[in-house]
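Given as structure tokens, the chain that follows is alone and in the form predicted alone.
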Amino acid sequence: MKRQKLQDCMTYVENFIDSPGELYHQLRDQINWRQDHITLFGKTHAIPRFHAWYAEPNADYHYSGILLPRNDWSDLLLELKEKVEKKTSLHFNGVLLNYYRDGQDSNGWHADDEKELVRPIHVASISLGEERDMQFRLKGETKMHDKVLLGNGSLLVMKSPCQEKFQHQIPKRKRVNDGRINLTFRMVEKK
């Protein structure tokens, strides 16, 4: 059986955003950020980052047992969505934003494969601010398979079967002192 290659389902575009520093500050100041709590192994913790969900009406999104309140699209987010859709030839009806304040904020191993995501699953991700590495591993394995350094203003497109075959994470980094904002455009089933 052929081993799945990450490069078969992923495209990385450097310098996708023209003024990433300006956009980072706009989003940091304008987004309706929230920090929820999650229970893992019987203990409740604050999620180690802030997040927000912006989408069309009736496009609800859950992950890790959390229902994220839907915010209406802003003009800025709609412009970014249209830019991503033009580049990828994909359509999205929502965007999950994550704000990592520094290297201590993180996102553990997971796949973007929640039941409300339209199949096949395609995710397009814009990174702004501090460079962070995204690590990948095959589902069912514990060893890291590959990693991608997500640069300021970059776009990472993960087409099917990326979410079906791989997990990814943004690990903690001691030497990262500045923030990062990530926008992951998705297509969810409308209720």
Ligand SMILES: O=C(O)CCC(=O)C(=O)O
Contents of the next structure:
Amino acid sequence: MKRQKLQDCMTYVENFIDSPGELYHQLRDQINWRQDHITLFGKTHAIPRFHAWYAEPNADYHYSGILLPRNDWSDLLLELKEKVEKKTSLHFNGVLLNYYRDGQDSNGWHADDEKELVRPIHVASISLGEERDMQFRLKGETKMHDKVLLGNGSLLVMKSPCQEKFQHQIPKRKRVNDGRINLTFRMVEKK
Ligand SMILES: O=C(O)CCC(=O)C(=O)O
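I've shown you the form predicted alone. Could you give me the structure of the form predicted together with the ligand?
So here's everything in the complex, that chain up top.
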């Protein structure tokens, strides 16, 4: 059987955003950020980043057992959604935002494959601020398969079957002292 290649489902677009520094500051100041906690093996931990969910009414999103409270689209986020839809010819009804304060904030191995995501799963992700690497591994394997550097103002499009076949993570990085914001546009089933 043909081994799945990351490049078959993923596209990276540099300089997708014209003024990424300005957008980073607007989002950092305007988004209704929250830091949630998860309990693993009886121990409660703060998730190592802030996050927020903006979506159409009735488009709810859970991950790691957390139901993220829905915020209504802002004009700025709707403008970005339309820009991403125009570039990708895909449609989205929600965006998950992550704010990594510095290199100590991270996002562990997972796939964006929650049950409420519409199949086939396509996601599109804007990066702002500090460059961070995203690592990929095949589901069921522990060895890293590939990595992509996510530059300031870039767009990463992961079409099906990326989420079905691979997991990804944003590891901690000692030398990163500044923040990064990521917006991942998604399509979820409405209640
Ligand atoms: O920060 C990123 O680029 C990835 C975010 C992510 O993996 C997620 O929100 O599920």
